[in-house]
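Presented below, as structure tokens, is a lone chain in the form predicted alone.
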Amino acid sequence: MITLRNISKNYEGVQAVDDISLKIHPNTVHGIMGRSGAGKSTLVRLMSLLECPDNGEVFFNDCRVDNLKGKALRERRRQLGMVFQNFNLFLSRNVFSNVAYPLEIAGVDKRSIQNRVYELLDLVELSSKIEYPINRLSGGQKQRIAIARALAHHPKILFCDEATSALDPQTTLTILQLIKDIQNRMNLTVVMITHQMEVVKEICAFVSIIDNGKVIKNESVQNLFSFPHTGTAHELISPLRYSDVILKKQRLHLVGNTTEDILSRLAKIYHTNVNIVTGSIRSVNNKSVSNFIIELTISEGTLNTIIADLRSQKISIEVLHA
């Protein structure tokens, strides 16, 4: 478990964390969510030993552990993993070396090391690209490697920081699958920063929201969603509102191969409710052709990605006022 009292955290003038206090239960996946300035990215640092309180307390466990320093803050360190937004690897160095760093540095010998390489590429699913330069891989591939970097140790806790950010929806949903799985197996406690709401939707079991460096809503996600009661909460988890963007009811007219199962994943990946105003499908040529009508309500953005998705599969779309 771990265990914030009373911290805070300023940074010239500017009240970062403002004396929270938070229990993380072990062996879950726990959001903290809040919107950009909110002082997400600094409470995880606390929590992590990268950074020591100005005030108040941090124990993992019954274990104080925000006054450790040297070799047994270091050693404490090597118990925490930790995932970045921008993947933080070194492009001098190949797969192989990128996840094999950690355990370098901790002087671990060669055939440990490998051994450890080997286990954790495979799972994360990437054992055919160890050789590999970090510049020819995919957002979705590197975010992996950092993933299998980051439990070069065996860590008790994952701290992923905005880990999903950068990547499209759908890699989004794969890397998520793969933490949760990751988390599901090695028994981990896995703390999520994110400002996005299908990533707490879509993994935690529960949810602190940081407004202004202080906790204002710290439940299940499952109440959270049921009742958003606060102003900042409500904004957050608001389907008209996702990222500060307002969201619009787009219809779509959509000629080719749409089937039932194309309609079905865009409603997944992009977490909105496909309707269908009127469709046929006909048979010309042999060949099944269809022709729908649908609405979704959505951002400029996703709308946007959604064409190119479907472009993609040789549908053609019109963007028809709603």
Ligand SMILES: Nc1ncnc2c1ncn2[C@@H]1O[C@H](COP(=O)(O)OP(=O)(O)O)[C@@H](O)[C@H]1O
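Under this definition, the rigid core comprises the largest set of C-alpha atoms superposing within 1.5 Å between the forms. This is a predicted model, so every value here is computed, not measured. Positions refer to the first chain, counted from 1. What changes on going to the form predicted together with the ligand:
- In the core-superposed comparison between these two forms, Ala308 has its Cα shifted by at least 2 Å.
- Put the two forms on the same core and the Cα of Val58 is off by less than 2 Å between these two forms.
- Comparing the forms between these two forms, the C-alpha position of Asn27 differs by less than 2 angstroms, with the core used for superposition.
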Second form
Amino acid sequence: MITLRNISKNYEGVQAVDDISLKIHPNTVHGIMGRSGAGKSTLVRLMSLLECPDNGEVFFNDCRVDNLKGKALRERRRQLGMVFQNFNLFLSRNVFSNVAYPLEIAGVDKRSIQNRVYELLDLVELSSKIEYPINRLSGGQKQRIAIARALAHHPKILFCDEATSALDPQTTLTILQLIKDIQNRMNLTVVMITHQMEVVKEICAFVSIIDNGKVIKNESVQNLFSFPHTGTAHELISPLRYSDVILKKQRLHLVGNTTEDILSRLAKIYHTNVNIVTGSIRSVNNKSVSNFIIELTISEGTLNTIIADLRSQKISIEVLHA
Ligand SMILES: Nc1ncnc2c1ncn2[C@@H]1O[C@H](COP(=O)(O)OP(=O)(O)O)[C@@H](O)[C@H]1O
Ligand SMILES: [Mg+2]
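Mind giving me the form predicted together with the ligand, seeing as the form predicted alone was just shown?
The next block holds the full complex; its first chain is the one shown before.
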């Protein structure tokens, strides 16, 4: 549990964080959403002990942490992972030594570093790139490496500040999926700072909306989409409909060159089971034409994305109503 009690931070007259009190439950993904300049990054720097608040207190469980100094502070910080929009990787180091870096500075022995780096690269599915220089990786791969590095010391809390804001929508989904997976597997508390409602909708259980350094909404994502809002909350939320977060069983009829690869990619990217209800493959003019009926449990928003995705691969789709 992270508890913030009346914390404030002022920069030369700018009240970046203004008397915020907030609880973040363990083992969840909690979104901090707001426009640019709202105070999100400042808030995360206070929570992650990179800066001290002018007023107020920060607790991890029942332990006050905002006033720690020296060794105690360094040890606390080690239990926190951070991931940023621009990855913050060392361009002069390769993949291995970027992930190894936090372990090296903590004085971990060589053999243990090597084992841990292999484990971490396996987790983010980039073991094959271990010797690569950073500038040969795509944006999504760089973010995977940054996530691996952030997890080096088995943190309890992972802070992601606009971690997907520099990525295209497809890559964003795969990174969110990875974060969700890791959260589940490691019982992590994840704090996702974002200006994108799609991110909140995709993986957060709770969300706090920040505006002008204050919390203006703090609730479950389900509630956020269930009730009408006013002011800033309305502006941020209204472009999306509630149906975008409700998962429903959908039955699709696919005709074209649907391969197993395509179906397993769907399952992976869109974080869903793909059940094949019926399937057959025929050869027409030496081309194989498949005919599949599949079932997926997805939101309406994801359904539309999948339809566009498959149509772009020349597969015709009909949504069947069960
Ligand atoms: N180190 C700093 N020095 C001066 N002003 C700052 C500093 N950090 C943030 N601010 C100001 O505080 C406000 C909130 O910034 P920030 O927390 O970065 O917002 P967000 O992450 O929501 O975009 C902005 O007006 C910003 O200019
Ligand atoms: Mg920011």
